[in-house]
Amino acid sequence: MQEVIIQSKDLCKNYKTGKTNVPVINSINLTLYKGDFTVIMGSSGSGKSTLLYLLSGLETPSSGEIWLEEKPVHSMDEKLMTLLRREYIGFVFQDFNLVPNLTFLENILVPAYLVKNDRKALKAQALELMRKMDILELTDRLPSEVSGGQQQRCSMARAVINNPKVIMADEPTGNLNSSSSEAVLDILTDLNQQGQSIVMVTHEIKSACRANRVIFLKDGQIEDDLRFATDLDFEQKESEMLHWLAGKDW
């Protein structure tokens, strides 16, 4: 039996527009498992990114519960939530979110310095991550001096520097060309094969086929949930995905 890593119960999120409450996430009950590569899909406005941000504690639910292992994310104050995110969750955003006036190495080390004190060991760890992600030669470069694909790989190194329980990625290839997208997805796939739990929002079928589980949202609710058989190759997964998505509003 797989170990549960994140669970939501009757999760809701509303936004106020004037005097009107607009529901974005509607009573979602979801269990995510350790070691899975889970993708969240759905049409624009279906609530994909909002759900990801709720599960990670970046957004506060209007009602319902979110549990990260045994920790009640839904009832934590911002200080506790910030500490939890630093150690338990790594983020990869579509827009990279690198600090513009810090070098690649410094960007990767920022979250590590907030958690640990052994700077020599952390620098060695960061350099090893940069080597694995093929950006070691960019140690002293600023984000503005490199390509989008290289910035995203830096963002991924930053996300894993604290050995998080789960990596959350919001459209990580959305601003990249096809070759850079492939490189980023290869890194995520390799991390998952090493046991890293990943939750990724995407609208791209080929990206979604990197996962072993796909959740489809519609109007803030889970419409469908697909788990691939373990013995499928990429082409078989893509064929199954296309069949599964047929008739869905995406």
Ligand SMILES: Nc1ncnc2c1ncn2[C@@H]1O[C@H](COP(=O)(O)OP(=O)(O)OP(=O)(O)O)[C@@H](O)[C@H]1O
Given for the second form:
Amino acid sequence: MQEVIIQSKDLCKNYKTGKTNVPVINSINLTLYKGDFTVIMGSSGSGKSTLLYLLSGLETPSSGEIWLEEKPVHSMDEKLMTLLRREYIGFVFQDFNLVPNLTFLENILVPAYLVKNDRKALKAQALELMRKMDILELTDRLPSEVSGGQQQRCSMARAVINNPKVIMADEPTGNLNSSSSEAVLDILTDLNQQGQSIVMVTHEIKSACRANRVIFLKDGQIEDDLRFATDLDFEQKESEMLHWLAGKDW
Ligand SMILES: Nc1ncnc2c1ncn2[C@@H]1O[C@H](COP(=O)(O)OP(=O)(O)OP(=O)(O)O)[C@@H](O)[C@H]1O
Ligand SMILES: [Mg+2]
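Form predicted on its own already given; the form predicted in complex with the named molecule follows:
Let us now look at the entire complex, which starts with that chain.
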């Protein structure tokens, strides 16, 4: 039995546009398991980003429940939620979201300083992560002085420095060329192989094949849920994905 890390119950999110209340996430019951690399797919506007934001506590639900392990996120106040999020969740955004006037090293250290006090140990840890992500020579650069792929690798180091229970990534390769995308996906795959739970939104079949589970959203609901057999190679996964996606609107 896999351990549960996040669970949603009858999760709903509506947005008000004018006088109408538009349901964007419509009664989603989803259980995410420890150690999984879960991908969320679905057409544009199907609610992928909204679901990821809800699960990570960056958005508040209109109704329903979200449990982070045994903690009821839906009934927490903003302050407690922020504290919990810092330790539980590392978020990677499509557009990197680095602080423009901080150096690469500072961007990685800022969230770490909010959680722990030992600055010397944290700096050593940040440098080790930068080495792993192949950006060690960029410690003193500003985000504007490097490539998108390098910025995304910095944002991944920032996401993992607090050893989060789960990494959430919203189209992390959406703004990258194919070689930078591969590097980012390789890092996520390595992290997952070391036991890191990951939830990633993507449009791309090749990226989705990094996962062991794929959830398909349609109009704010889960239309399908695929778990790959453990012994498949990349080509076999790709062909299963193509078959699974046939007839789906993505
Ligand atoms: N703050 C908001 N106010 C009103 N409507 C919103 C808001 N955020 C999202 N929506 C609407 O909710 C729906 C789902 O948006 P969401 O960003 O979750 O989709 P998505 O699946 O991530 O799409 P994409 O693939 O284009 O990123 C869309 O119709 C969008 O217009
Ligand atoms: Mg989106």
